[in-house]
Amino acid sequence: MPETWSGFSYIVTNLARFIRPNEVTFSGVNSSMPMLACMLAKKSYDFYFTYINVAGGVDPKPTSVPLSSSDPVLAAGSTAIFANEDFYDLCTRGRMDLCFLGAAQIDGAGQTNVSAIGDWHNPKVRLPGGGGGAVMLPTARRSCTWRTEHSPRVLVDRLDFVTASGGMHGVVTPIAVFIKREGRLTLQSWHPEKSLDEVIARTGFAIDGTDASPTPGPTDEERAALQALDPDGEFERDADVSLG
């Protein structure tokens, strides 16, 4: 690529790539990158979808853009305000199309832990749960997740804790995405200014890069929206997102 593409742009755009047209997509609590790409999907793709997120917009018109996924800013201008029960209807009945819920832990199954480092009866590190992916991952159409750092550590042969299991369809790090097929994760595409043998070599579970190739870079359109959203690379910075 002609300039670099740095990890924290490389995850917002390419959760962005996972919407599709006019379907309903979500984003949780503790995911600006997700609300990133959601907001940057909406003014740089020229097709219309339905962006939910847990402060209860629907199709918002925000004032500004918020450092929290949480901010009341994002139900400005909304056609509706949904409560989080109505997230786990939509979900339960089949009518939500993609989530983005976040993941301590994800194994080569899709499956993911947010609820403890370690053994469960004396963890390292005690995570805050379930909570509504534990719901949304096994009930969702689709559902991807991100993670800031690729390695080992975070892409694990086996979980510490199955927390939830199910809808997994795509997973972006700073390197790499993943889309599952046949019930495992399968790598689509690495980051252009990486190779896929440092994919393969910071990638805790097995994986198949067959018919994986440098990720497209992004595109004019792509970049010109998350400058717009992040003018001041404020949202980057809070990130810190290295390529390792």
Second form
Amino acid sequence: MPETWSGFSYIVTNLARFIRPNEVTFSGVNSSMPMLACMLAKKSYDFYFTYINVAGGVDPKPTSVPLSSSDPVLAAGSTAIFANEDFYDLCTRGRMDLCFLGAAQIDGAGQTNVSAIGDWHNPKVRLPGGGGGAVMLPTARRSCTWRTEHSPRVLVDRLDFVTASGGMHGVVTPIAVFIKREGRLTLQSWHPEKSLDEVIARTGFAIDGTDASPTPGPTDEERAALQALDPDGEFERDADVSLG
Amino acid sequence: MPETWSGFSYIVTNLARFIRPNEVTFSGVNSSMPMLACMLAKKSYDFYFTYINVAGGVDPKPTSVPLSSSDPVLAAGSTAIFANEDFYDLCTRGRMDLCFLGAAQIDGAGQTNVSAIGDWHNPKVRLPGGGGGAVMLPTARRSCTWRTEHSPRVLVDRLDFVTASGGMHGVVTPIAVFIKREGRLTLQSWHPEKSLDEVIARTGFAIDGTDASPTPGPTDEERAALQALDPDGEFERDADVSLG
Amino acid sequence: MQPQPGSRDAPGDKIKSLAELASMIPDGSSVALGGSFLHRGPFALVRELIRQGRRDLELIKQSPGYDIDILCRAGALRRTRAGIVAMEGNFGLARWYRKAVEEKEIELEEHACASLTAGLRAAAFGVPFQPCGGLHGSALPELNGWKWGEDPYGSGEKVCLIPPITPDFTVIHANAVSELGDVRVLGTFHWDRIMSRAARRVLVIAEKLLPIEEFRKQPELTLVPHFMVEAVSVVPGGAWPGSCWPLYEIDYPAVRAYVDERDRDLSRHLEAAVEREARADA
Amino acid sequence: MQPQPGSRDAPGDKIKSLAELASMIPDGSSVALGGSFLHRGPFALVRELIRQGRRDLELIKQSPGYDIDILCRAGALRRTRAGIVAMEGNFGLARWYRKAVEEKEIELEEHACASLTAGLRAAAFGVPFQPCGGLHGSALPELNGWKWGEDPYGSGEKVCLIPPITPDFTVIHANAVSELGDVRVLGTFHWDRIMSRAARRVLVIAEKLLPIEEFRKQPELTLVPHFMVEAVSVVPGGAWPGSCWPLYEIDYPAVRAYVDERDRDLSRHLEAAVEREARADA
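Next up, the form predicted together with its partner chain. The previous block was the form predicted on its own.
Below is the whole assembly, all chains and molecules, this chain first.
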């Protein structure tokens, strides 16, 4: 059976659904999918929100969709430059509503590791490092992350290193959406072409699927917006997401 | 005998003489005489120094000489705006070579009071307040101040309130120039139309005049520059300085 | 192409009359005011607060002058946190402010300009205190109960820790705003930038409305992005009797007249203010 | 009307060749580099340091990528303080950097971007530590021996105190400079501003020299005033293979070629670099 909702589209669309009216929403470096989510939301949702990004843009009108999510084209058409010190300060003083932050490993408390696989001092894989998370995750009102792989080595019971801890609100994988409730990541919904059992089996931390249900499929507006943002499927190919 | 070197000219000229080649020199609010001193130095001394001021100017080319020493015309022709946070940080990190800072009372250690005459909580006169001094005096490499009155109520043995303490380098009055040496203000020179005895008598703190001598008179360049800056004598009238 | 306020492209309409803007600030608010001394201060707003009879305000500003003096004269102030207070521009001390402090009509928390900035930074950075350079030997820290911190990294250095200063409002007088609320300032921005980051709410008075396209052409000139600004009012000449570079200079005769009037009555001065007409229109 | 370098109107000549600029940075220096990932980095200078055989450098940057990777590949680095390291722009991890850390060829002090900024702020503000928001629950503070401070004003809040980070040099790639050394950057300035304030010495690579009059017309666009800048070099295209907004975008094929070469040899890449000619001219 061919997939009717690709993992790539599933992630971008469900990240976009975290965006709320009139809020300040941020996307950063190494973050093509949140960048696309913000652009998708701007195109397809009938409400205003402030989109700021790591290129200094404030409600920009990018003339193209860049491969680099920190590309200065993301500030094109912006009415202001809101540079790095400024958006970090906005976050630490509690005025950032929604941050999209990357992660290599995520545990059941919504903590993240972006530092190293294996022992920090003797890493098997040295990862990109602290970045935004360690400061933004505990201080943003809500943070969301995503992974293109849903497996026990990504959604882990115990992180190899706790780079960031705190205000994780939601996690999106190719097959599931998690929300943090009472300190634990809780399954909110799963890909309608997958099953609750598969999600539980592929998650390294214990989850409660009691209140979960299949994720509502993409609306026509969401589909059309993503199609317009990635007409040649270049981002989808680069992201190389499989439902597994 | 008519005065040949006015108190006003004496102060401005001797403030200018503190300026050194290639240094960063700052003039602030409520500081017409240091402003004029910086402009005089730019006009008449054959060396480069960086002149920054409270209007954000960096080596400006003011189109006029403003009555207000924080007037934005002091940034006219500037190649940069170096605003308040920036010049304070420059000072606290030890990169400000020379600051001109105001004072109401000055003691023999070069500490200043700009807060209140009388008890702070029950002031006879409420003065302008903390301003630049409390932070800049201890952190600038050198600071200089000036008073248009030379008397024991201005040059005091004991301040009514210690607003600022630290790196005072020089003090200029209408009749004397002091330099701080080994923690004490020491008389460097006196107005050539006055005497050492008069300076000692009119100073509230004990001074040692051993190494002092009459102040060298203004050069032709200094006189010409001040004349060009205040052609109608407006600043001189406003300043209302008497040799007393 | 232009975003429509209240649409998906832009938040609701932010343009208000001066009277509406002033009415957003309740009695008892703490208000940081932009500019310095007689330069680019939000003076039209200050006068409108007086017209509306506001009381018990706290003024926060490194170098207030005309604004604090007129608020004291009108009896609108309860407290201030300030660095240096003067009329400047050869007008000397701020007489009504001086009287208000000497007669204990208002409470003064005396700062160095940089310690006030440090407090605003603590608020803007979301930290419980901000180390401030200098202040060694000054009696101000003890006066204000500021604590000194040791360097935990062993330099032996002691540094003064300033608690956060979070104004209820920051009000800026700008050269231009966009319809969305973006703020452009020419020349020095004094402490307006950090004030805008530290405050709970930001209001702006501007000389004019510039098309959004102008902001898009030079976004680097925007001091405060629109999403941080709650409301704006366009009041040409609103920094009178002070200056607004490069548009106009200090109106020295008007300041002289303000200073020379000997009683508390402000009617003549308020009557002469440039925003009268804007007010009549509103 | 134009100030003459070396006269009473201006300090001595600051314009240097790229080779001269690089030669000012000795072995063992700590160097903060402007820009972010593949955007507006002083990459021509980085390559010139490699050509000159520099060793034992420390790189300080919140988000290095190509710069740190090529320095690791050339064996020029001893240490780094960095927030997030990647090639970005769909090129994934920085392979030579990763190898250098995994094989302990370089020492890593891992930061959050904001903690690195806090350290730069401590240096820029002249204070012995800078409180940094967040970091609660992160293992980074313990890893780095960062101390936590109590709020002396009784909120009960604990905040992480970052020690000063004072680079020996900050090197910025700018859109334009004046002959005096004023620096103009278009679009986001990333962390260049705070880097320029924190460093002992500031060097600049620029796309072009703009007349001083252009800086005088819009002084608000100057990110670093001339007196803070020691020397500048004009290298059009010097941010290659990265972007310099609005002049040019990332040269994706060139980055791909850099990434795809499997050995340490950089001669082909250095040969392809845009600054070759400028170098030959110098």
